[in-house]
Amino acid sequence: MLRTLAGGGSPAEQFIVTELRLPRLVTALLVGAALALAGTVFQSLVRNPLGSPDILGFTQGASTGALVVVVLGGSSLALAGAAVVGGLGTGLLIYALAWRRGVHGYRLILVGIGVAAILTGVNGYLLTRAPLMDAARAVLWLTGSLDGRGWANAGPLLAVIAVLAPLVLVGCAPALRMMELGDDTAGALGVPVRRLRLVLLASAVLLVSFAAAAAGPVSFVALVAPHVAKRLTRAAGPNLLPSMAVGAALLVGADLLAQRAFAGHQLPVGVVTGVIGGGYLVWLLAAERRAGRL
C-alpha cells in the first residue's frame, strides 16, 4: 500500500488502492467528521443531549430530496444535489416554524420531531411510487452506504468542510461555549446570540446535507460522537474538534465491521451505525430518566 501511494505498485494495486479503497476511506473520514461536528453544534445550541439531525428532521429532508430524484428517474449526480437541496429546504422550514422572537432549544426540537415524522411518511410514499429497481437503489442509499464511493463523492464534502470547519472551530467556538450558559448570559457577555445561532444552524445543516449527498443519511453518528468525545476528554464545552475525530473514527470502524462481520457479504455502514447508535440512544434515555431530566 505504501509503495503504491508513493507512485509504485502494479496497475492492479494502483487501481485497488487509489480508486477503490482510498476514496472510500476518505469519504468515511469526511462524512463522520461532518456529521459529528453538526451533531455537536445542534446539541450545544438546543442544550439537549438528544439534539441530532437524525431526530430534528434534517436527515429526513435530505432523504426526501433524493427520493424525488429517484421517482423522476434522475442520475446519481442529481440525487446528490437533490439531497443537499432537501436538507437545506428542511432547515429553512424548521427555522421558520420554530421562530418566535428567536429560536429556542425545546421549540426547535419539537418542531424538528414533527417535521421529521411528516417527512418520514412522505419518504415512504415516494418509495411506493418509484420503479422497482430504482426503489431498491433508493433503499440502499437511505440505509447509508459507502459502497462504490469515489473522489467525486468526497470532493464536494471536502470543500464544504474546508470552509465551514474553520468558521465553526475558530470563529464561533468561544461564543458557542458562552451560549451553553443561556441566551441571556451570553447576550450580557456581548455575544450576538441570534446572528450566531443562525450562522451555526446554517453551517450544521450544510454539513449534514453534503454528508448525506456523499454517503446517504448515515444514522446516529451525529448523536453518539459528541457524547463519546466528552467522556474521553472530560472537558467542559462543546468539544468540537474531539467530536470530529471521534465521528471520523466511528464511521471508519463501522465500515470496517460492515465489510468483515459476515464472510462473503457486506452490510451497508448505516446498518452498523444504526445498531450501535440505537442501543446508545436507549441507554441515554434511561440515564436521562434516572437523572430526573425526562
The other form holds:
Amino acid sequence: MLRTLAGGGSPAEQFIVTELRLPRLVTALLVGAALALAGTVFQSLVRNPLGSPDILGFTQGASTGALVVVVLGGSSLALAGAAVVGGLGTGLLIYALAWRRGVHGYRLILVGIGVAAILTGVNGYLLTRAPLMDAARAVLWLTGSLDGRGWANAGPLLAVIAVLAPLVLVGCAPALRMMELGDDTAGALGVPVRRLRLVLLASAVLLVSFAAAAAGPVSFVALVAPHVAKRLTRAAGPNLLPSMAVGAALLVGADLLAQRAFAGHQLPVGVVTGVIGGGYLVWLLAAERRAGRL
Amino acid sequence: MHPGSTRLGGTALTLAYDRRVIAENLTVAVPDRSFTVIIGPNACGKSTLLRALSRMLRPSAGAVLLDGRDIHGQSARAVARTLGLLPQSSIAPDGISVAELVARGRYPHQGLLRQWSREDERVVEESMAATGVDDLADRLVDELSGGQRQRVWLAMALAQQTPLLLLDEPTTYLDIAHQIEILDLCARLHEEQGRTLVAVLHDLNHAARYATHLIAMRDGRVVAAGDPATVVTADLVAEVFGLPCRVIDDPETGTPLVVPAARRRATEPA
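Having seen the form predicted alone, could you give me the form predicted together with its partner chain?
Expanding to the full complex; the earlier chain stays at the top.
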C-alpha cells in the first residue's frame, strides 16, 4: 500500500487507494477534528459539558438545510451547501434569541434544546414530504456516513479548517482559557468578551456546518471528544489540540469499525459513533457521579 | 499624583439594564490612594455603579473616566493593566491548582510575542505570599474552603498588578472571622502597596471601620460621600437604610459604630 501511495502499484490499486480509501480517511480525520474543535469551543464558551452542537441545535439546522434540498431535488453539492446555510442560519437564530445580550450558559442551552426540538420536528415533516427513494437517501445522510466520500467532500472542509483552526488555536485559545473563569472575571482580565464570543461562535458553527456538509450530522463526536481529551491530558482549560486529535482518531476508528464489524454489511459511521459515544457518555456520567463530581 | 486628584470617576452617569434605569445623573469620584467603600440598601445601584466603573457596563449617558479618558474608548486589555476587578462570583475551572489560577491574573500583561516570564513568576509568588495562600500553591481550588478560595481570587487580582482594584462584595458568603480576614488583607494592600481600592460592602460597620472614603447610595443617588467619621451619622443611616439607630465610637478603632435601635417605633409606616 505504501508503494501505491508513493506512486507505484497497478492502476486498480492506484484507484482504490487514492480515489476511494485515502479521501475517505482524510474526510474522516477532518470531520472528526472539526467536530471536536467546535464541541470544545462550545463547551468552554457555555461552561457546560453538554454544550455541544448536537444538543444546541446546530446539527439539526444543518440537517434541515440538507433535507430541503432532498425534497426540492438537487445535486449533492447543493445538499452540502444547504447544510452549511442551515447550520449558519440556526447559529444566527440562537444568537438572536439567547446570546446577544451576553447570556449565561444555561439560557443558551435551553434555547438551543428548544430550537433543536423544533428543527427535529421540521426535519421529520420534510422526510414525510420527500419521495421514497430520496427519503431513504436522506435518512442515510442524517445518520452520518463516510461512504463514497471523495476529495470533493474533503476539500471545502479542509479549507475551512485551514483558516479557522489557526484562528481558534492561536488567536483565541488564551482568551478562551480566561472565559472559563466567568464573563466578568474574563472581562476584568482584559478579554473583549463579546467580540471573542462572536468570533468563536461563528467559527464553531462554520466548522460544524462544513463537517455536516461533508459527512452528514455525525453524532456525539463533538460532545464526547472534549471529555476524552480532558481525561487524557488531565489539564484544566480547553484542550483544543488534544480534542481535535481525539475527534479525528475517534471518527477514523469508528469508520473502520463500521466497515468491518459485520462482514458484508457496512454500517453508516454515525451509527457507530452514536453507540460508542452514547455509551461512553453514560459511563462517564456514572463515573463522575461515583467520584462525587456531579 | 497630588492628593485630591482622581484617576477614576464617573460624570452624569445614566446606568440601565435594557430599559430598566438603575441610576440617573450619577456623579462619583474615587480619590487616589483611598480605600473607598460604597454602601447602601439592596438594589440601590451600588453594584451597578461598580460594574460601570470597571467597564463591565456601558453607561447609557455620561462617561466613566479612567486617567482622564473615557473608559469605553480604551481597549479591554489596556484597562485591565490599570484597573482590576474581583467580581461577586467567579468560576474556578475543574482541576485547576491555586498557582495556575493566580497565574491567570498575568493575562493582560501577556501577548502572542510576550510569553510567560520570570517576572510573571515572581509576581505570582508575591501575590500568593501577600494573601497567605503560598502554602496552598499546589492544591486544587475545588478543595479549598470559602475563605481560602476568596484569598486565592484576591491573589489572582493582585497578580494583575493594577494600581486600582475594585471589589464587589468581597466578604459575601464568608463567616465573620473570614470577613475580617479579607478586609484586614484589603486594608494592608491599601496601606502597604499604595493601591486604590473600591469595594461594595453590605456591612455598615465594616465600611465605617475600613473605608478612608465612604459613598452612601440610595435609589441610584449618592446621598453622602466623604470621611466615614463625618458621613456616618444616625440621620444618614435613617435616610439611607430607613433604620433608626445610635452611632457610637467603635471601642477598638474610634470609628463610627452603628447600633440599631432595639425596636422600631410603632408610628413608623410599614
